[in-house]
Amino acid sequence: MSGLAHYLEDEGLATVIVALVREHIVKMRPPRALWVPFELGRPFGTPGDGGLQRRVLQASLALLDKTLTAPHLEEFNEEAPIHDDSNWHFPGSLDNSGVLAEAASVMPIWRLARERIGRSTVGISGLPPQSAVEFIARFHDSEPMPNPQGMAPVSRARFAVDDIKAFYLEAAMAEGGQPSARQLHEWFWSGTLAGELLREFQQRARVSADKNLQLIAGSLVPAERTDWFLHGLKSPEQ
């Protein structure tokens, strides 16, 4: 979207980007951008919170009133409200002897969740859930897991990361409940070996000699779950 903003501005159309990944905006330097501290997929905050969504919209449109001579990035300094479910817990136990064993222990719980919900978003990588975990775990090994035909390795890795997150988070809803996104993310990123695996994979992608891996690094882990963010830095380069 940042690249498209540059194109539209060249054609005389004013643009504003509402951005979730700050480092992308810093690198792409669109003419006007509002960074919001919300989870990926929710650029206007909590679903159903009309007041918050209106304030985000007003803050973004206000950028059009500014006279700018250089790309401008502004921060929306309001967190989305959190409504935790005190009764929610992960409906099972995790095998913590290794990430592949952990994924195997999630599998029967995920199957129950899929039956209860009636659908699943797991599968965009073309790999079964446990294979997606193994693909990422072995990606930087001297003997990585063979990549099936039909998709470049980096593209499959990008989609495998999405499949892993969906696999675990869908399993977390096997017994229902109404946990907040914060609860689910806290459980996944801080309480599972898969979350640790993805953070490590992102760090290696950032410093990889493969430019394609570097390009996807910023979208693998939510900013608030990265080590650089938790240490109070605005970007991983600081």
Second form
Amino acid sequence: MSGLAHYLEDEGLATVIVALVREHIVKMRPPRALWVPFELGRPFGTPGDGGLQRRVLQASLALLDKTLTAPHLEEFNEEAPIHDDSNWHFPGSLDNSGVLAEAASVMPIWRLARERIGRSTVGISGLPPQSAVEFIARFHDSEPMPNPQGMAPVSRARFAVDDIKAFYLEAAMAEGGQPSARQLHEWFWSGTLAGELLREFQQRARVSADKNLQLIAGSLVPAERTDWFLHGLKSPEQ
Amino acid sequence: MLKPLLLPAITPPRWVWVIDVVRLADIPEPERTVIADLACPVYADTSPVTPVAAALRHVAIVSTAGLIVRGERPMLANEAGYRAIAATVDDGDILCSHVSTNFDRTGFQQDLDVVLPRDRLRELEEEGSIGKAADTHYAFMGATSPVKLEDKARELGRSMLALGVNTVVLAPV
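Now show the form predicted together with the partner chain, given that the preceding structure was the form predicted on its own.
Starting with the chain above, the whole complex follows.
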């Protein structure tokens, strides 16, 4: 991102960066940066907190009012507290008789979440959520699910994994509350058959003879949620 | 032509252990250092553009979340291109195709403005704190080598200038 700042300024645009990783700013020295002490993935703070988002945006634009002769890095001095919501629980019951049954049981809850939130981020694979689960579950079968036109099977698999995660995590927020990201991920990766499915898929992708599948293996499951990490196995690098 | 002083190979570590979407400072060593010490090109200091007065600012947001509009081809790892997101695109049609598993998406899933604060920018326009919120915002794929992005970044810069944009808020994830 700092590289973009250099290029855009060189073209004549004034830039400010809202940065989550201070160390990269220090190294790359863009003209103006505001470091924010938030979770990775949340440069403007907390979902639903328009006030905080606005203050971050205002603070970043305020850097343009300073007369600068050297790269300028400023800190945003407001935290976005991270805490678990002890009252949070998944707002429904999961059918744990199989991963497809589980996904079917998530569907009505996800629909409620979509209504409450007003949108959904599911859909990047081009498959409906339950089909995304089936696509991954059958990926290594002798009769895999047909792959629709427009995307290579391995790419479809990568984005189907993203859709499955979004489908479950959005459903988990159907009743609101303020579960932390950590809580939501703990539930997904440790409490659902879909999480187990994705870990198994990642393991098979990692050792697959298909180089393209190997390449996406690192984009499927957070490293600390992989079986080799959880069970003290050797990392793929060792 | 602006060039990095050094051009190290930008090879992201294959296994960066981040314990579920936390602040970098909370990540245990040695993983924290792996991220913090990620090889970055070193640039000569760029002379900052003299900003226009706040009331004249025409502001666009550029994200590196790999954002796309629903129905478009998702961005791929190390892709150098960018996508345009018109103001008329509904929040529900903006998707994230970023390759990394190491940042939180639940904030984005609940509220687009956590990543792409279009509504907040429009509020600043309405109250007169800026001149105009751009009609289009943009997204690159994060984790792509900055050096690889140069041509497309410059192309985008010229395109934004042609549209009257004079100020850019850059928002990595």
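Positions refer to the first chain, counted from 1. The shown structure was predicted, so the numbers you read here are calculated from the model rather than taken from an experiment. The term rigid core refers to the most C-alpha atoms you can superpose between the two forms while keeping them within 1.5 Å.
In this overlay on the rigid core, residue 172 has a C-alpha that sits less than 2 Å away from its partner position between the two forms.
Relative to the superposed core, residue 77 undergoes a C-alpha shift of no less than 2 Å between the two forms.
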